[in-house]
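A lone chain, given as structure tokens: the form predicted on its own.
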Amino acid sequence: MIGARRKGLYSASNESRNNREGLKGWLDPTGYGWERISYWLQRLTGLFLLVYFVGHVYETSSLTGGIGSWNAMLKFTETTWGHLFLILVIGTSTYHSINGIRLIFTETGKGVGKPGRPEYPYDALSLNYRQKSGIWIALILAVVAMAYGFNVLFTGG
């Protein structure tokens, strides 16, 4: 149904109520362009880096409980677990930022791409190759940071 509606197949009146996908068309990221995957993963790492800061003032607040709650508290970060944990937020934060700073760029519009007469098959041309390249450069530099942190939190160094 989903895709459907997104290659025109029902009628306007139709598609009126139809028009709420809810939480499933907002986690859908599937059949867009990769404008659209890094609109969702922005979101989604929002989301998580959200939660994370929540447990995080959390966990910091222990501290008034004293060292040893302190110290009980971060036994987590120290187990395997703790540190796959940290790796996905050094992952997410780094992938959040890059990609926000790209999004700044194209809200500013450097970068974006002249407006052109929309034709079939309807390619947006603002997502050009400076805007494709800056996705990519945020989820290699995320990759890259989460492989430094595996390196530093597994092997020490």
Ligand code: HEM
Contents of the next structure:
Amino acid sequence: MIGARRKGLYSASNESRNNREGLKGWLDPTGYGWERISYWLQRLTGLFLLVYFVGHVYETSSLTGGIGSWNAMLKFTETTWGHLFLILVIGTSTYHSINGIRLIFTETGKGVGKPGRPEYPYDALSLNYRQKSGIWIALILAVVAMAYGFNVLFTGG
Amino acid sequence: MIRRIHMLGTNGKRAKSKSGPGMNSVTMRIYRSTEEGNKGRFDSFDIPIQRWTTVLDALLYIKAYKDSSIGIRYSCRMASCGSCGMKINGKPRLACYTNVLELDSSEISCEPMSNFPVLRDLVTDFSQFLNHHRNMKPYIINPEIDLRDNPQLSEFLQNPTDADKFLQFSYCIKCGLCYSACPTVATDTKFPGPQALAQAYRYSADTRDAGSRYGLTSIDSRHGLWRCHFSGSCSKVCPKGVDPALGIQLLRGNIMSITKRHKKIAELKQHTRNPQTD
Ligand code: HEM
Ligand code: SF4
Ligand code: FES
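Can you now output the form predicted together with protoporphyrin IX containing FE (HEM)? The one shown was the form predicted on its own.
Every chain and every other molecule in the complex is listed next, the one we just looked at coming first.
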């Protein structure tokens, strides 16, 4: 009986009226603080890196066509747009990996704090400064890495 | 002390207003559902406010003097019953726990909470949400418990340190704000959501509980707690300091045996009934 009721709740006719926020739920990172922004960036950078990774495998596989085709492929990255794209790869991979390491700890219950007695105004323990500084460090290092990449690619420094 | 709390917002910040102390009215934009399948509309009302007016006070003022047909749900008016959750200026909040001045805006919008089906106007359907909660077996499971035909009174002995391990999670009032803020709940109807998962942790951390919930499909499955990506929004909006994101991460650590999951089950102490008082 309960099973049937539950099934009904998830039926298609209800689905359309269920007022779920849908994709907008994760596409809009505003209004919930740094952790929500970091979640959004981790996902966007992850997807970007995935696309890059596929392209990268395609690019390096050109080596099998000999040095000529490899050099032709490299030409793509030697334009201004190519350089800007590579800088984006540097930034996203730095952010994604450093924030990813933070998340590996966080999501296994490390660094989120110990339960206690909540006191007004009830600030959440898990949204602590250890977590926030992890996010900020990932962002700062991504910017530093991008600046370094910019310097090497555009000024030859 | 009571006075001070009145002047503080739910986030503990002093309520302030751009228009200063002179601001004595606001425009309330209220979502009204129309016929099924159609998009709702917003009705606007200008109403007077005081320093202590909450969004629920404002809505009740409208119901009393402007339009009695607005659908809202509330009961305790003091952040205890969990029935007045709604989206206020775009974010899930309790209407009774949100001071109008704290919002720092001369226009306030009230909409039904996202991720809950709308019944009418600002009233949402909690059946899915409560089903997820129910699936977690939110009660003490212990074969030692003798509830029926018990000739003796008995209690589990628990010290304050052990109680503190789950107490904050038991303050949950099932208001659904966390469920409405969660970006995973937004796209996955099978994901139990922060409230239910935090309750699973609440019981598994309780020394009186001997039942294991780690194997439940609602927890350890494709749509279970692994879907949490720690966006922290649940803990950000929770009005009771439950911090569901903390519960989920601790539960995850326990399930993966990365954090300590061993607990000593509390002892059952028998008392002899006193025939004079029973
Ligand atoms: C040192 C390198 C890396 C580390 C430490 C790392 C870490 C992580 C972690 C911990 C997550 C889960 C985050 C969460 O729970 O929301 C994640 C998600 C993801 N990663 Fe990585 N990652 C690395 C490299 C990569 C690379 C090279 C790619 C692309 C080929 C990639 C693609 C993704 C994608 C698509 C997601 C899913 C995002 C989501 O569901 O929100 N990652 N990464
Ligand atoms: S965890 Fe907090 S926000 Fe979620 S239902 Fe319970 S009291 Fe409400
Ligand atoms: S009316 Fe009870 S929580 Fe707001």
